[in-house]
Each structure stands twice: as C-alpha cells, then as structure tokens.
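In structure tokens, one chain follows: the form predicted alone.
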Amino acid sequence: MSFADFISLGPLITLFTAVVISMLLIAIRRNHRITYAFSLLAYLMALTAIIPAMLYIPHTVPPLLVVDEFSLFNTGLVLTSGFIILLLSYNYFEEREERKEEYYLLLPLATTGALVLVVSRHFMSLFLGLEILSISLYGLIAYLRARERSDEAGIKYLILAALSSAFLLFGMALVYAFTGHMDFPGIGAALRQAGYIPVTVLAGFGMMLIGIGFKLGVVPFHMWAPDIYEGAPLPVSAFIATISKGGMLVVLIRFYVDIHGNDYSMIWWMLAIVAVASMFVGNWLALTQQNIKRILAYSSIAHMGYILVAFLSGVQTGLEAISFYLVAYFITSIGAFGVLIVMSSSVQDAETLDDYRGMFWRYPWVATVFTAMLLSLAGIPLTAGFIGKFYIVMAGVNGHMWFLLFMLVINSVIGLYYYIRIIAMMFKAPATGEVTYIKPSLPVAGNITLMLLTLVLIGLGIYPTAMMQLIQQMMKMIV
C-alpha cells in the first residue's frame, strides 16, 4: 500500500483500528463510560482523517476501491450519522441489564462495512463491505438478549441476509461469466461493446437486485423490515434505517452510473416497478400500524421508493437530488428515532401510539422536536424533507417521468395522514386531566443532540443553497 493509498483510506483505516483497540480495552477492563468515550473519539478522528484524504482525490486503489469527492462526501455523512447515533446510545444501554461494551465494537465495525461500500467499485469490495456490515448487524439486532423479540429479529435477519447474499453472489457470477469483468467500469465497457444485454446478464442483474433490494428494504424484499425495526434496540434501528441503507444506495448509484444503466430499458423498468410498489406498499401498510417503530419501518420503505424516482430520471439533477434527500432523510430519521430513545424507560421502549398520548403537555420540547421530524418526513415546507422532495420532483420533471411523479404525489398525500396521526396524538389532552410523567428526567446529551438535529433540519429547509452547491461540485466527479 502506497502513502497515498494510506491517506486516502484514512477514515476507514482509523475506524477499523479503533475497533481493535476497543477490543483490547474491553479485555483489560470493562467500563461502559471509557469504551463509550473512546468510541466517540474514534469517530471524531475518522472524520478528521477526511481532511488529508481530500488532498489526494480522485484516487484509485486498484482494482477494488475509489476515493473521490462523491465517496468522501458520503464517508462524512456515514461517520457523522454514526457519531450522532453513538451519542444517543449511552443512556439507552446504561439503563439496561446486558453487558454494554461489545455494542461499541459492533457499531463501528458495521460503520466500517458501510464505508467499504461507499468506496467500492468492484464486486469483491462490494461483497466484502456488505458482509462486514451484515455480520455486525446480526449481533447488534439481537444485542438485548433478555428480550424475546430481539432474538427473533436477529434470527430472521440472519436467515434472510444469508439468502439475499446467495442471490447477490450468483448474480455477480452470471455477470462476470459474460463480461469477464468484476469492476464496474469494465462491466459497463463490455456491455457497450456488445451493444445489448444478453439473458445471462439480465438474469444476473435481477439476482443482484434481490440482494441489493433486501438491504434497501424495498418491495418485494421488505418483509424483514418491520419485525427487525421492532425487535432491535432503538439505536440499532436508527442505524439500519440510515447508514445501512445509505451505504448500499451509494454503491448502487456508482454501479448504475458506471454501467450506464439508463441505456438499458429493461433495467429501468425493473427499478421503476420496484419504486412504485415500494411507495404504495410502504405507505399503505404504515396506515394500519399502532407501533411507531413499525410505522417508521414502513415509512422508510416508501422513502426508498421516492429516492428511486430521482434515481431513474437519468439526469444529473437526479443524482444531486438523491444526495440531498439522503442528507435530509438521515437527519430526520435519526431525529425521530432519537425521540424514541430519550423517551424509552429501562423496562421497555416507548414505541406505541398510546405512549405519546398528550406528550406535548408533559414534554413540550421533545414533542416539538418529534413534530418537526415527522413534518420533515412528510415533506412540509421549512424543513429539509420538503427541499429534498422538491429536488426529487424537479429531477422527475427534467427526466419527463410524469407517471412516477404522479405516483409520488399520491403517496406523499397518503404518507401525510399517518405522520399527522402521531402529531395529533401528542397534542391530545391527557385523558384524566392530570399530567403524568413517564420518566422523571430526560438525558441531557440526548436533548442537546435532538436540539442540534432540529436546528440543522430547519436550517437546510430555509437555506439549502450551500449544501446543494457542495453536492453539485462532487457530482461532477462521477457523472
């Protein structure tokens, strides 16, 4: 490995090294506070390592990895999101009976897997990153072993993830059998030279779509999502909803751009059907739920459908819209799960709609934050979610995708209902006329984190120009 390789992959190497050191720290002495503080420091150091890496971009570590503005932007997004989830995790695990320290090994390791996906440009690195991410998630999802639902969720994820990995591997093998390449640009060049997509490659892409669709939680590969979200610890659910899906989406964008996916109508139609089905099924099933974790799970399925609309537009503004929407979605989802985390007691998670009845009269500040997050998910003005959805609609208009846009508008209206239902529940007066408190006090770190997320959410909703200019700059590197 050259010096330039080492610096370019600095964030990834830093975080992975921190996992090894954490393991040694735990072996020497178990201490929740020390392990937590060291993990926070590791994320900060990995974020700092992005700065020297910028001096060497674009840089390729042949044949597996590429570090450019696009990957560094998403590396920053993944690390920042991981840092915020970690901030919210301390009090949640401190109140629970299980051993806490191993959580701080698994979370950075899963983040490392997502970082490998972000810089991948080859089937081998894609699969390696995916497996690091998946294996870490097996442990994270089933981390609270005293809970029956946690074990069940872990086993379900293990079985389905193994199945989807098998489909992904078989699909890669079929693509390699025809093209003779495993790197994305090589596959794109081979297909262009052939001038068509043979049945073998089309079958390979279809099998790969099953593996990727499982990670993204899109229809019809979404069945695992509600049970996993419900059974996993809340910080892990936030991780799955954001970093896990985001890493997979970034590598999908790079693959689609490198093989010139828009030139092949069959691939476009497969993704379009998945997009429409995800929007309708996600929103429709969310309407029937009483559990907020499950509502957020189905909501995330619908949001993946929205993102695919921009993805399929085939214009540069579509890729820019996806990046902005991802930023908005990460902030909003982590904020929404953050509210659930700070409201949960040591006995059980605050996850049913009834837990939030009259919440505004007990915890006005947290209810206001939750309202802002839900309005952003619904795409209401003055929030980052509205700007993200606006850019997606603009990309759809530029790509003349009127049918998909019509579906998006219909589903946005459907989605508005179940977000408003939660907000209405929070503003209901207490049934007995007496204000009761579930928790005597809320964690300070959690409240400060929620405040910062809300400020960024509204800031991007009012002034998105700086973020959009940064995204436009990085997109020039891959388009």
Given for the second form:
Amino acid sequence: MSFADFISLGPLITLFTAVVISMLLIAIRRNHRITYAFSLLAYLMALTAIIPAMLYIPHTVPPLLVVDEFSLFNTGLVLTSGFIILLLSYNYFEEREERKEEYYLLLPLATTGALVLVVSRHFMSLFLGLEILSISLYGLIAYLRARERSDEAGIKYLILAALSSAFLLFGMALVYAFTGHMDFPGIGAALRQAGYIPVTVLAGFGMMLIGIGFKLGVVPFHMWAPDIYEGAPLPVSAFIATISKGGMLVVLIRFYVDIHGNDYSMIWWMLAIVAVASMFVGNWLALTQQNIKRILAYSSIAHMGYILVAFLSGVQTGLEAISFYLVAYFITSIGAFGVLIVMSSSVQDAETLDDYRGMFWRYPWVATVFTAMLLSLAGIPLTAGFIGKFYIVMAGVNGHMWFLLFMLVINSVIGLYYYIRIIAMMFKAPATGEVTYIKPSLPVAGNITLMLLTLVLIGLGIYPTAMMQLIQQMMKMIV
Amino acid sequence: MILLLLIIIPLAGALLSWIAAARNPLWSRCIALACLLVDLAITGQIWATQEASGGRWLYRYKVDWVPHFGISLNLAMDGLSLLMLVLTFFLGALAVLISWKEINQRVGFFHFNLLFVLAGITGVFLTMDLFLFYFFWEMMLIPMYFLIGIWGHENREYAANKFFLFTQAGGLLMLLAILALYFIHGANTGVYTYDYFSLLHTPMQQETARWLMLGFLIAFLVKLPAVPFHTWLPDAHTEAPTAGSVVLAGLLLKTGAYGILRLVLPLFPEASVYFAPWIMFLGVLGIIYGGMLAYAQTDLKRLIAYTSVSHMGFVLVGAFSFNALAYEGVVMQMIAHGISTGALFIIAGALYERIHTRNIQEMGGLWSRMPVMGSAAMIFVMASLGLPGLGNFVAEFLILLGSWQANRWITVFAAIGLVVATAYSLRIMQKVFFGPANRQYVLPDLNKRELVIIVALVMAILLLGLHPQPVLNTSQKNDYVVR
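In place of the form predicted alone, the structure of the form predicted in complex with the partner chain is requested.
Full complex below, order starting with the chain above.
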C-alpha cells in the first residue's frame, strides 16, 4: 500500500481503527459517556481525514477501490450523517435499559461498511462493504433485545438480508462467468465489445437487482422496511433510512455509469418498473398507517422511487439531481427521526399519530422542526426537499421521461396527503384529560442538532447554488 | 429594490408579530396591520405617481439567485401587478382588522400565517421568473392551509386538505410545463433561463405549445376556479375563518386569473386562440352552473362561495375574448369581485359572530335589528348582481362588450348569467334581512371597527363604479395587450 493509497483511504482507515480502539476502551472500562465522546471524536477525525485525501484525487487503489470527488463527497455525507445520528443517540440510549457501549462499536462499523461501498468499483469490495454493513445492522436492529419488536425485526432483517446477499452473489457470479471481469469498468468494456447483453448476464443483473433493491428498500423488495423501522431503536432506523440506503445508491450509480446502463433498454425497463411500483406502493400503503415510523418507512420507499426517476432520465442532470436529492433526503430523514428521538420517553417511543396530537401547542419548537422536515419530504418551497424534487423533475423533463414524470406528479400529491395529516395532527387542539406516555426529555444536544439540521434544510432551500455547483463539478468527473 | 421591499415587509412582519404575540396579542395585531398599511401606502404612492412614467414597466429588479439554472430574483411591476398589489394590501389590512375580535387563540401564529400568505401572493404578482413564480405559488399554500385548518369552522380539516391537494396537483402540472418550456427554449436558443421576458418568444411546435399551455392552464383553472375544478372552493371558503375567506376569495382566486393573463396568453398566443372557444365555454358553464348552485345553498358562506365560481366565469370569458375591452373588464372584475365578495364574507362573518349560524333558513327579519349592516349588505348584494353605479357592473359590461366581438353565443349565455345572479343575490337579502323574524334577538349593530371596514369597502366599490377611469388607465400599462 503506497502512501497515496493510505492518505486517500484516510477516512475509512481512521474510522476503522477507532472501532478497534473503542473496543479496547470498553474492555478497560465501561462508561457510556467516555465511549460516546470517543466515537464522536472518531467521526470528527475521519471527517478531517477527507481534507488530505482531496490532494490525491482522483486516485484508484486497483483493482478494488476508487477515490474521486464523487466518493469523497459521499464519504463526507455518510460521515456527517453518522455523526449527527450519533449525537442524537446518547440521550436515547442513556434512558434505556440495555448495556450501551457496544452500540458505539456497531454504529461506526456499519458506517465503515457504507464507506467501503462508497469507494468501491469492484464486485469484491461491493460485497465486502455490503456485508460489513449488514452484519453490524443485525446487531444494531436487535440492540434493545428486551423490547417486544426488536428480536422480530432483527431476525427478519437477518434472514432477508442473507437471502438477498445470496442472490447478489449468484448474480455477480453469472456476470463474471460471461464477462470475465469483476471490476465495473471491465464489465462495461466487455459488454460494449459484445454489443449486446446475453441472457446469462441479464439474469445476473436481475439477481443483483434483488440484492441491491433489498438494501434500497424498493418495491417488490420492500416488505422488511416498515417492520424494521418500527422494531429497531430510533437512531438505527435513521441509520437504515439514510446511510444504508445512500451507500447502496452510490455504488449503484457508479455501476450503472460504468457499464453504460442506459445503452441497454432491458436494464432500463427493469428499473423503470421498480421505480413506478415503489412510488405507488410506498405512497399508497403510507396512507393508512397510524404509526409514524411506518409512515416514514413507506415514504422512504416512495422517495427511492423518485430518485430512480432521476436515475433513469439518462442525462447528467439526473445524476446531479440524485446527489442533491440524497443530501436533502439525508437531512430531512435524520431530522424527522431526530424529532422522534427527542420526543421519545424512556417508557415508549413517540411513534403513533396520537402521540403528536396538539404537539404544536405544547412543544412549539420541536413541532416547528418536524413540520419543516415533513414539508421538505413533501417538496414544499423554502426547504431543501423542494429544490431536490425540482431538480429531479427537471432531470426527467430533460430526458423526456413524460410517463415517469406523470407518475411522480400523481404520487407527490398522494404523498402530500399523509405528510399534512401528521402536520394537521400536531396543530389539532390537544386532547383533554387523556394521559399520554410521551414525556419528552428534550435534551440540549438533541435540540441544538435539530436546530442546525433545520437551518441547513432551509438554507439549502433558499440558496442551493453553492451545493449545486459542487455537485455539478463532481458529476462531470465521473461521467 | 422597492419591489423586494414589498415582499420583505410582510415577511418580516410575519415573524415579528409571531414573536410579539408571546408578550401581548395586541402588539401582534398592530404590527401586522402596520406592515400592511405601510405596503399599501407604498403601492398607493406608486399608483399616484405612475402617470408620469411612460414605459409599460414601472419598476424592474433583478439579481441572480441560482445562476447554474438561469434562475434569478426577477421582479417587475406593471399596471396589472400594481392594481393587484393595491388590492392585496387593502384587503390584507381589512383581514387583520376583522380578525381583531374573532381570532383570540394563537393570535401570533394566525398573523404569521396571514402575513405569510400575503407575502406569497405579493410574490406571485411581482415575479417575472417562472421558477420563482412556482416558488411563490407553492409558498402561499402552506399558511393558507393552516389558516383554514386551525382557525376554521367545524369541518375544517377536510376542507383544508381538499384545498391543499387540489391546488398542489394543479401546481405540479404547471411545474412540468414550466420545465418543459425551459428546456425547449434552451434547446432552441442555447440559453437556459426561467426569465419571463426571454421565454416570451420561444419558438416551438404548435402541438407542444398546446400541451404546455394546458399544463399552465389547469393550475390556473383550479385556482380560479373553473367548473369542473371548483369543488374545493365551497368547502374551503365555508370552513375558513372570515379573514381566510376574504383572502381566499379576494386574492387567492385572483392569482389564477393573473396567471392566465400574465403567463398563459402571452406565452402561448396561438394555443390560446386554438383552445379559446372551449375555455370560454367552461367560463359560461361556470357562470350559469355556479349561479344555480349558489341559489340552492342554505349556508350563507357557501352561497357566497358559489357566487365566486359564477363571477370568475366572466374572467375566463373575458380573458379569452382577445380584445382590449374585455381585458379591461377582466382586470376590473378581478378588483370589483375581490372587494364585493370580500365584503359579503365579512358581513357573513359578522352575522355569524352575532347569531352563531350560517344557515339562512334560520335568519330573517334582521333589517329592523341591524339596519346599518342591512344597508351595507344591500350595497354589496347589488354590486354582486351587477347594478350600474357599482364596480361589478362596469366590469361585467366591459367583458360582455368585448366577448360579443369574439363569440356571440357565448356572450348571450353569459348575459343570462346576470339574471341568475339577480336571483341568488336577492335571495340573500330576502332570506337574511327581510321576511318574518324567526326568533326574537337583541343584536348589536355594526360596531366602530366594523363600520370602518365596511365604509372603506363601500367607498372602494362606489369609486370603482362611478369613476373607473384611473383603474382602466393603469390596467393598460402592461405588457400583454391584445390588439
């Protein structure tokens, strides 16, 4: 490993080393606060390690990894999100009965998995990253094992993730059998040389789609999402909604670009069907839910559908749109889960719609944040979500995807309904005489984090130019 | 810069009055009122001095916002925008005044929403950048949603949701059309921009233009509203608090009409001509159908809401007649309807405060108890049915004159609408103020605050009817004039 390799992979290595040190720390002395502080420090150091890595871009570590602007941007995104989720976790776990320290091993480990995905351009590293991510998630999801739905969620995820990994592996094997390559550019070149996609490779792609689709939580591989969102500890749900999906999406983009996916209409059609189905099923099922975690789960299924529309537009604007949307979606999702975390008491998570009745009059500040996040999910102006959705629609129009766009419009309206239902609930007059379990702790750190997220959300909604320029420049490099 | 100020003042006022309410609700009301009066004074000043300036555009203001996409903060004011803004701030100030006693819960947040809606509407009337237009278009929805959903009557949530979903669906279609226009213009000229003035002469195929025009048109037809997209309106108007109804009927509906005049006709002239007979047909359908439905209502606010559908039909007929007379009538109608319907909603609100019902079957014989309110109602009912001497008459007369040149049969049926209007308008007076009294009330007549509001409105509608020339002159100062 050369010095340049070392610096380029700095963030990854830092975080990974931190996990090992943290494990030793726990072995020496169990203390929630120390472990927490050390993990925060680790994330910060990993984030700073991005700066020297920028000197060497674009840099490849053949054959597995590539560090370019795109990967560094997403590394930053993943690390920042991880950092924020970690910030929100302390109070949540402090109030809970389980031993807390191991959480701070699993979370950075899962983040490392996502970081590997972000820099990978080879089947081996893809699979490696995916498994690091998945295996840490098994532990994370079932972390509060005394709670009734935790085990169920953990086991469900374990079985389904293992199954989907098997599909992914088989798919990779089929692709390798024909092309003789496992690195993305190699596969792309082999396919281009052949001039068509043989049935074996197509079957391989299909199977890979099952594996990838599972992680992204797109229809028809979405069944796990609501149960796992509901059963997992809230910070972990936030992690799954953002980092886990985002990491997979980044690797999917890289794969698709490298194999020139747009040249092959079969792949396009597969993804188009998945996109439309995700939008409809996600939004439709969210309509009837009473549990906010489940609503967020279904809404994230729909959002993956929106992202796929941009993905399928086949223009460079589409890739830019995805990156922007991803940033907006990360902020919004973490913000929304952040509100749930802050509002949850040690007895129960604040998760049913009724828990939020009249919240605006009792906790105006948290309710305002939640409203902003939900409006951003719905794509209403002054929020980052609006610019993101605008960007996606723009990409779609640019690529003449009229059918997909109409589907997106219809779904936006359906989606709006359940977002404003939550908002309306918060603005209702508080129910009198009813005892509510929800006595939020409203920790200071949590509040500050939420405030920052809201500021960024609105900042991006009002002045998106700087972020757009960054993304545009970055996307020129990879295409 | 002054244009930006017009938007910033209500926005800042929104935040301030929200904060101030924590100390004292009265401050919140005063701040809101003051902000709107300042804006009214500014626009009034501009109106008073605009005769001197020769060009069509009184003010222009432009700075880059997202240069990457060719989006700029591009504001401009012509006669049409000016008139609409004067109306906006006038009705806005009245809306604050009528809520003085009616709203006594969550006062700060109420005024925040009210001013925010007004800021959004101001933005819509001023912006000359299509992205920004969509931005403001969506921005005014959320606070309106809250106004209806929080301070409304019994069935408020249903009404608020319906309002929101309808307008959003229309808005998203407009977004698609805006983006398509953006890319077509970019592909043809190499300049990617949302600038209204650049997009005005985008070369494109007729087929495409028609589709794009429909995208815009549907958004505006929903907002206007035209039959068959009108079903959100009776619910929203009925359930909203008085101030909300005034803003909805007086201003929000006008953004639809404004959109047609400002965007649909100039951007797609050929497509507009192509679709004109159909749209005029929709307009006439609205005039007659809305009037008939109004006649059938027993809920006073619902009745007034349906009269809006009927009156807005005239706007559609006039806008697609393509001549200067009809165009002037349309502008006049927008203002006169804003004032007369706003006033009727205020009277309905005042009645509701006193007798706690909106059902006109339970009213009757109120004239003897509240003669001042009765005579005020009489004036606006007469305005609504198009009595000469009041603003609406001038408007509808001009529209009919104009549309006669464009399409005679449509005009004939539109004129029949006036008869329907007489029927439903007189029914209001008959049922509410005349006839036998059902109960024995002791009711206070209009108090001083309400009197100020009503007098201001009466003056406005009389002035429009007796001396419409300044409005007509100003309305001619605009970029879109059909010759």
